[in-house]
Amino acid sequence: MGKPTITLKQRTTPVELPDPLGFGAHFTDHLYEARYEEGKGWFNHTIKPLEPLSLHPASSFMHYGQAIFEGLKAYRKGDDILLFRPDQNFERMNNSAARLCMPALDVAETVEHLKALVEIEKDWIPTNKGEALYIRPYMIGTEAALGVRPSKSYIFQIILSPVGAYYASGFAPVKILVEDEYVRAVRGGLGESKAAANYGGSMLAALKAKEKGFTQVLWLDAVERKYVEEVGTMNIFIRFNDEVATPALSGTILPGVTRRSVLKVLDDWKMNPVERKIPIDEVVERHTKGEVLEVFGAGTAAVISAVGELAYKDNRMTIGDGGVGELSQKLFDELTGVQYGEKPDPYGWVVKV
């Protein structure tokens, strides 16, 4: 396995973390960076200060959108830096990158090259608990060319960024409309891929949402505008009186990682984990007969967000007392415990960098 080049830029200062942090705002002095050609495959692996990149207008991805890309994080427990389940990351970005004709990463190596990146920029690595380094990778299609193919050349990168909560709320119980206008994915599109196209088409009913003081949407099915799906920016998870559901993957939905490690906390537990079709309006109608307990989502940016109202047309469903629920705490304590490493971890998740 090879290892990358290495160019550190030479800080004249010590790191100082910015305060607030934020989500998103603020970016570590390094970046990894691998470069393909067709029929030469991944080269030039290179640890290299953060720098603009230099593209030709007819690059393939701003015309065509080969553009994917992932979110996972760092945390930082005393001297150790431990990663949750970044192979489970890119194995993921494999299966975007093959729905849009884009070259596999060889996923040992990229965590192996993550680790090194990660190692270089501990010192932008937050210690408070809710604190972590935010990991984005992401590729696009870089060919100089018009027309409608995959690309022959692409570029591979992680940037770093060390962030605070996702939401400005923090682990306050969000407010969530349910989107019955536009529509988010159909089977065999690009639902089920981190792609970038996916969250360009729902900005739109996002902001119509925070217009009206939402912080999110709740996407229905495409095609009957009948099925609960996902939320723009997490998996979403309804605790019911007799089970806890979450709508099963059937093409349209983005297998998160959190969902995956929920549904297996879940299922030790005996919560009783179910993964089937929820139509919005058995929502409706088990809230008003109490027994929809909990609404909560599940996503790397904000881990468990609890949610304390509903809104579905003219229902304004409130849940559970409007605060956080009992499981969503559980949950989150368990989740981000293991992820500080202030927890047992009997699943091997984390990876030590």
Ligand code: COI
Contents of the next structure:
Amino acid sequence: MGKPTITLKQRTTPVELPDPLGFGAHFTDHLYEARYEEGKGWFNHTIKPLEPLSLHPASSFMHYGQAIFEGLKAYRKGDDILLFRPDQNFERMNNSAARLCMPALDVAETVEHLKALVEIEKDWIPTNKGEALYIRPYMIGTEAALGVRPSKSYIFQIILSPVGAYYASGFAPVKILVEDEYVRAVRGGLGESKAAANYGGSMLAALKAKEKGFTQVLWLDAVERKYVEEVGTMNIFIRFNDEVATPALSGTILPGVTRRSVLKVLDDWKMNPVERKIPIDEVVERHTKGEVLEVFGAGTAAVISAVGELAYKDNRMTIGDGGVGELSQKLFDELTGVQYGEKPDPYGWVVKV
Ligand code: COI
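Switching forms now, from the form predicted alone to the form predicted in complex with the ligand, please provide the structure.
Now the complete complex, all chains and molecules, led by this one.
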């Protein structure tokens, strides 16, 4: 396994973390980059000072959308730097790449190169609970060619950003509007890929929801507009009185690493986690009967985000007392406890840099 070539920036002052951190607004000094060419494979694995990209205006991703990304985090405990299930993110990235006819990464090598980058940037890792170093790997097709076909060259980069809570409300419960006009993904499409296009396509609905006072939208399936899918920046869980349900992966939902981890933890806690189709009408009906105890989202950026209010057509449902539910808080504490190295890691999810 090759090592990346490293060129370091000369800092004249120590790293000072911005306050407040916000989400994705500040970037560290260095990035990781690898280039790919058809017939040659991946080459030029480098860690170097962060700099703007110079690209040909015909670069294919700008025209035809061969752009995918990932999101994971690094945490700090004393001198230790911890990553949470990084292999899962690069495996998912390879799945996204396959869907968009882009090249696969060597997962083990990419994790090692990421570790080298994070080690160099360790002073940028915030230590307060809820804060972390967000890791954004991404890949784009860069061939200068306007024919609609897969690019023959690619750039893969990893940039790093010290972050706090994803939502402006911090870890306070979010208000979610169930989207009944626009759709996110159809079966056979890009829904389960972390394609940039999925996020561009979600912005109009999110903007309209924001104008109505909501934080985000909850997508319904695109065919029947009946079943709950995901929020777009996080997977959704509904704690009913007799089970904790999350939509089954059907090809249209992002298979979240946090989602998978939550399911495992809930299983161990004997909370009856269930992956199934969840009709929105069932949620409304069971809410009127008092059977919807909690709703929360799960994602790398969002961690565990309690949903305080869910609105669907004319129904405005306050979830529980509108605050952070007991299970949401317990899951947040458990996951962040493991991620920050404060709690035992029975599944071996945490990788030390
Ligand atoms: C993540 O949770 O890492 C995401 O990718 C969500 C969002 C910031 C795009």
